[in-house]
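Just the one chain here, the form predicted alone, laid out as structure tokens.
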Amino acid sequence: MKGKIDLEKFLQTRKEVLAAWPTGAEVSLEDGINYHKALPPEKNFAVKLKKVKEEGITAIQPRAGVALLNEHIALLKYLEKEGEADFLPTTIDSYTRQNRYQEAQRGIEESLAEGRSMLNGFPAVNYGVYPCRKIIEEVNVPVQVRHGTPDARLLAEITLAGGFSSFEGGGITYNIPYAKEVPLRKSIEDWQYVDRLIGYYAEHGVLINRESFGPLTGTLVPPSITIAINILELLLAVEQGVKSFTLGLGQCGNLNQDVAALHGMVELAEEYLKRFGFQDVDLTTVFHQWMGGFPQDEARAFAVIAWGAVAAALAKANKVVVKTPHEALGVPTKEANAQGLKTTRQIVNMLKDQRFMVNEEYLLEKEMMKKEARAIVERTLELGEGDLVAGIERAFAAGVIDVPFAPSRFNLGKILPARDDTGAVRILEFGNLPFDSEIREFHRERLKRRGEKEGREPSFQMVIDDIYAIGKGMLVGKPRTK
């Protein structure tokens, strides 16, 4: 690992990335720096997770985010009253999440004309500064840039000078899952700024908390392959200065196999910190509630809702990313929102004294998603010869590192996965995956064990119906019936 950026290197960058729009000229460190000093602690992101992780609660964050300020700040103030949301989130509109700034100041001029919202998000970069202030003024809790954009950098001067205290991404999650054409080093020496100015933040006194995201494609992800990427931005952003630092996981859908995997996150995460010499970095973990296809039904809808909620609770996550009921129908109202936030509430509340029952089927399936994590993250390292960014950017040309169903053409897109008897992610094709044959022998047994059960064979057919089976009604895709 080669450490931080050269501050002087630094501030020269930071010259052309806030030149790249009007309200770049708005920001200053300074000024940013002492803004986040004057606010209420339990306004900070960071100090407040350290408090819920402390006190071994679940607490619960929305997504939300539209185009004109006046109409997101009301948003923000229902989901905070209405939906009792420990965290409020500001998503981003998909313009400005690929530095297409000029349409998007020609959506907010739309959105104005119309009354509504033409935008999926806020556009950040163009409101600037001071209108991001007046969000975190309006509002009493911590508040959560979330987007996916390859390129961040205007986007988190703008939003951290704003007062925002968390910034979601990395130069691994937020371009794989999302873009095509935009190469791996380009988008991971983005976000080693963006790391750098959270790690300057810190150095002198302010804490902005990081997260990974961890769904990436939200499509039947092997655990293993979230906790390696994980551990590789967790490392990329330790090492330019950022102090604390949220592990992302997307839900599967199998109990055992969802605790297992948050646990063992942070077990190996732990591990990579202590050996590269990082001891004073605020480790937590968000759970993501089912990112894949929903029900139409509400009702059913609830139900994936609520399981979500359960696995997050009893895995004891610091924070759940909540669904709404309308997941299937689009843009969600935001009394749709707020049931989903109190149906996590009510869940996370009744299980916050329970604890998950460890059994032999829990136990396995920690050792073997450390063990392939592992060996991803140990080869993506010996690829790099001291090189983070080099080693990963080979890892991904290699298919060390696989994202099933990618957009990027930087990702080889050769691995396969299929659900198991029980509804546990298991991979059914492994590409260039560097597992040893204990770990290939474990998955095909598994998915051997479900075509025995369904009479066929694991095939592409298995993946097409576990794509679609929770929408319809189930975890495990059956095979259609004559």
The other form holds:
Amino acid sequence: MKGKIDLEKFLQTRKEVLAAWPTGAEVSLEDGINYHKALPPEKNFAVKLKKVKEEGITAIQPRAGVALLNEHIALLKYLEKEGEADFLPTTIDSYTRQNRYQEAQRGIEESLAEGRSMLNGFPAVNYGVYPCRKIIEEVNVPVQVRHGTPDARLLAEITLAGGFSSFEGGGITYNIPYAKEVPLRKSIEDWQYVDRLIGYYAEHGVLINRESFGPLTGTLVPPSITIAINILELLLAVEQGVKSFTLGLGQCGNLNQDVAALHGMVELAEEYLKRFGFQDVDLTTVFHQWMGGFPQDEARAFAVIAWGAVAAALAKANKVVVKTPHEALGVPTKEANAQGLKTTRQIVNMLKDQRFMVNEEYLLEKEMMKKEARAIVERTLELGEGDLVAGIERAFAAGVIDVPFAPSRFNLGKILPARDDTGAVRILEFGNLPFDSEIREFHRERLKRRGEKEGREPSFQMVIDDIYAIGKGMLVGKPRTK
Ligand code: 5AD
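Show the form predicted together with ligand 5AD, please, because up to now only the form predicted alone has appeared in this conversation.
Full assembly next; the chain just shown is listed first.
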């Protein structure tokens, strides 16, 4: 690894970043640092997450964001009070995610004219530092920026100076599932800037949490691929001075596999942190309730939400990101959002003193997953020859890392996942993944069992059936009956 970006170079780039939109002129590092230092510690994301981890509880967090500041504040207050959210989000709108601030501005104006939100999130860059601080001052829990932005440098500058204390994303996870044409090197370097900025805050005594976007495309992503990518983003972040990092995982649906994935991910991440000499990092976990297609029927949607809450609670994830009964329809009302939170709260409370029963299948699952993730990370490090960014770029180009169903043309897209007969996500087509014959045989054997049960060969049709299964009320996609 190459180490922290040189301060002079960072400050030079910073001038260009802040010049991209007028609100950039409001940002001062010194003022941002002083603002954070004056906030009560219970509003700091990293501090509260550390406490949650020590207490062994699973904290709950919604997604939420609307176009107008006062409505956004009212929404967050409602989710804090009615939904009992432990952590709050600010979900950023799609224009801002693509650095299209002019269009976001029109979205704000149209929303004012219509009297309702005409954007799918909060356009933080357009509002600038001081309105962001108003959000932080009006609520009593820490607030995180959640988005999907390949170049989030200006968004980070404004929101962090604005008092937000956690920032989701990463150079891989906010590019590959979100963009088609952004080169990986560009997004990784832009995210190294974000991590360096957070490193700067840390050097001056302010802890900002960084979270990787574990679910990726949200569609049957084999957990070992998620684990490998999380570890690479973790290494990229700590290299720039990030001290609080949250590993993320999307629910797959098989309890053994989900719990094994969360535990295996932490074990492997700790191993790599130790190996590279980063031992002063607070490592935490977030589990995402089902990120694929949801049933339209609200009662069924609550079941999907609850099952995700069970997996998060039994795995003892430090945080769970919650879905709503409106998931199949689009942006939820505040009431539906609070309902998702309450369902989740009820489950995590009921399960907080129960332990997941370690069993043979879980142990095998965890061992295989770690083998797979380790193979990917090791091959990536080899390809980089001491340069992690180059390694990741080459690994994606060669298909050593391959994310299923990703829009990016910098992702090979040769692998195909499918569920086995227990609903665990397996790999049907390996593309160029660097897996040995033992791993390949494990996946083949599991898929064969399903094929026998269903009287069909494992095939692309299974994959299609699986993608729509949960929306239709199942976990494993059933063959169509004629
Ligand atoms: N408010 C609430 N949820 C949102 N999502 C995206 N934007 C918003 C918003 N403004 C949710 C989607 C999906 C996930 C990716 O984020 O409904 O669950």
